[in-house]
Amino acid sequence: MRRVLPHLILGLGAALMLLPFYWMILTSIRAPAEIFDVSLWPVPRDFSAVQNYGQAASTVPMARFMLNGVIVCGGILIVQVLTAVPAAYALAKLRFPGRRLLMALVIGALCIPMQALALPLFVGLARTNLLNTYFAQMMPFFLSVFAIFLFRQSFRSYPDEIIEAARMDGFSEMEICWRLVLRGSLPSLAAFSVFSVVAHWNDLYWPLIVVSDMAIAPPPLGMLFFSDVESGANYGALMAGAAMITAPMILCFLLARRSFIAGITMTGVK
């Protein structure tokens, strides 16, 4: 029992975690007349999955959206990269005033919401007249205090020998911080690109505020403008458009849950 009953508390959390997807999934192949349908059999009565899924594909310019989640969630994620990496580096190994004191602004702002930020944000976007733009979309997540506090936790626990070694051997700050530290917190790297992308991909607060046009609409924004579209008459071509835009999220998931895993670990390791 002390074996089987964990397993057992484990399926039945994901089997509860999986079921909205698993709905999803259904609802897409469903003809209308069997939307409301509270059976959970996986075969429907009728199989309407080509007439929903391209309805969703033709109706809104769906591989647009997602060609926009890519440029936004690759950008951001790249210019929080640049900017955490010497950061956390520089929290994590080096000695100077105020070192402590950054840290803890670092872990204050941790608390401070996104909503709290939106309104200074938009009114210096639009005096600017960058609204409307991929720019404004990413600007400000460019800093992540997330991702600094992530990668300081893990650098704490790269060898201090390794790095004396290799200042003695005539690197830099900063060749011994991205060709030697980051290189042995892969795995961190790994989780925090997986919570950047899924929150990034997911977001539809921020670019509601600063995007009015379809052409440069992330998925879920995309999404919003397929349920105006439909008048929100269609679930199952909505159901369809949905699973379009999880599906790159699920597969990101699974590609990287190895070292997702191993760099959720590593932080709380010294």
Second form
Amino acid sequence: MRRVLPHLILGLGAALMLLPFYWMILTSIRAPAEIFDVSLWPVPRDFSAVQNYGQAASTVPMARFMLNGVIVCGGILIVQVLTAVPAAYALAKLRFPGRRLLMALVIGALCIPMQALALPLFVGLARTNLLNTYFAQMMPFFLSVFAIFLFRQSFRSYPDEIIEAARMDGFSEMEICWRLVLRGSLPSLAAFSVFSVVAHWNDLYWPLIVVSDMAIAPPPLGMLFFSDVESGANYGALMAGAAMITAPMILCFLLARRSFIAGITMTGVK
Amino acid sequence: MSQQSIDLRGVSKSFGATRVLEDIDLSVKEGEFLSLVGMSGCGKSTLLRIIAGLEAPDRGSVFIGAADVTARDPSDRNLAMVFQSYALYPHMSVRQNIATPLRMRILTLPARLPLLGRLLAPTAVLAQIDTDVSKAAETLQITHLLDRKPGQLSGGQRQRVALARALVRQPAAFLMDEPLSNLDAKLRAHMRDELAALHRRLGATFIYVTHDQTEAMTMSDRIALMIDGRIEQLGTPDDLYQRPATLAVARFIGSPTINLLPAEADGEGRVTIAGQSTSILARPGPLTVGIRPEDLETGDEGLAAEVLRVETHGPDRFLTCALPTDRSTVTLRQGASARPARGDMLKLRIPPERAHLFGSDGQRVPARITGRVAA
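Having gone through the form predicted on its own, I am curious about the other one (the form predicted in complex with the partner chain); can you provide its structure?
Expanding to the full complex; the earlier chain stays at the top.
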């Protein structure tokens, strides 16, 4: 009993977490008549998956939304890593005046919500005629203090003697940072990538502000257009679309799962 | 193997308000094995790191050969360092680890890149690097380990890889920061022999930092004993053991530690040790007498002492004895043939020529011996 109980509790918690996903999948394969059925039985009376998924894929350019999502999330992630890794290395391993102050600023910046900056960013992008571009969707997220913090925590545990051996061998600081220290923190890179990609793939708030052109809309905004087009009536197709845009994220997490968990536990972030 | 002398001139270093090194002058000759010995916190590692260029001195300069290298980067000094933790690159194979110093020095940045590099690096250069790596691996007998990762090696094997990585670049000098302290006792003794043999074979300059006096005594040509950021005494192992310049040196060198007894020289200079008059003459005033455990003799007369403990170390026995006069204890080293027991009363004699005298300032005091026989 003692061994079963924890699993039972965890199982219940997991079931609760997974219920919305299950509901989404269930709705996406049900016929419109069955949508408001409260039954959780997995086999619908009228199997309508082909119809719903077909409609979701054909009514709106789903592939286009996905591609937009890949471009935006990829762009954000690349610039975030390029900027955060050297900053984190400097904060973790180099001695220079003002280091503690800079670290305090990083921690402070963690506390500022995106929403507080939305207006000035919007005005800035509007003035420079950059609204409705990929750049506008990515720009506010290029510098991630969360990434700096996460990498700094992880880099701190890298042995100083290896860094010193590298300096004597003739590595430049950038080579030490990228080829040795980041190499030793791949789990935290994986963990951060999952955080970043999931957050920006699912983000609706910012694209809603800067994007009105459907051709560059990321998946959640695309879904919004879709539900508008369908005036919200066809939930089956809507959920089919949602299932399609969620799938890459689930896949991404499953692939990086082991590293993700190692990265999180290693850095003591959660 | 190229070899160079290393000179330190007036090197000082502070961390915040703490003075770590004070005005250090030290000359290490070409091909010499010099140990920096001291307790932790005495500044020996900082001094080594200043030589390596990993730390900049506040004042003073570092010379390698005739060149002032004080302002040079660590990689431009052509020194090799072996770290306490070995500091091998964890994601590289042993072969890559050993090749790294050469690759970094010979290849350009694009040619060092992981994938592109294979196309850019000239084949002849890569072949030369391979040959050098094999040679270094052969010297340290780790050829069979070349394709493993450091994580799959034992401590002793990692140590050899670290040495091979140091060796391969043919440095001006080898710097070693407590390289044996992570090994178990037996392996440590073995590696000590190997290091000494390596030094003889290469004829290279070695600067070796350790807190372990046995390592320093057994391997070094000369020892610099450091206390509180100063070099307390610089000399051969024999110098330090036989003629310690200060009380602190006498205390540090020797195991078991030297016996120290209060003494006094009267107006005529005649020295009295623990109430017993002796034939030693010295400058009048209070003194401390040091006598090595193996130099104490037992006999029919002398200082009365009671055996408190007997420790057997194979060929030797160490006796801890209490002096009734001031309740201090002394240690005696005897051969295994002696059979003392706890509680036995002994008479201890201090051979005058073996006594080390120190003044109240801790400096060695010169002594003479009169012809008279005394306790």
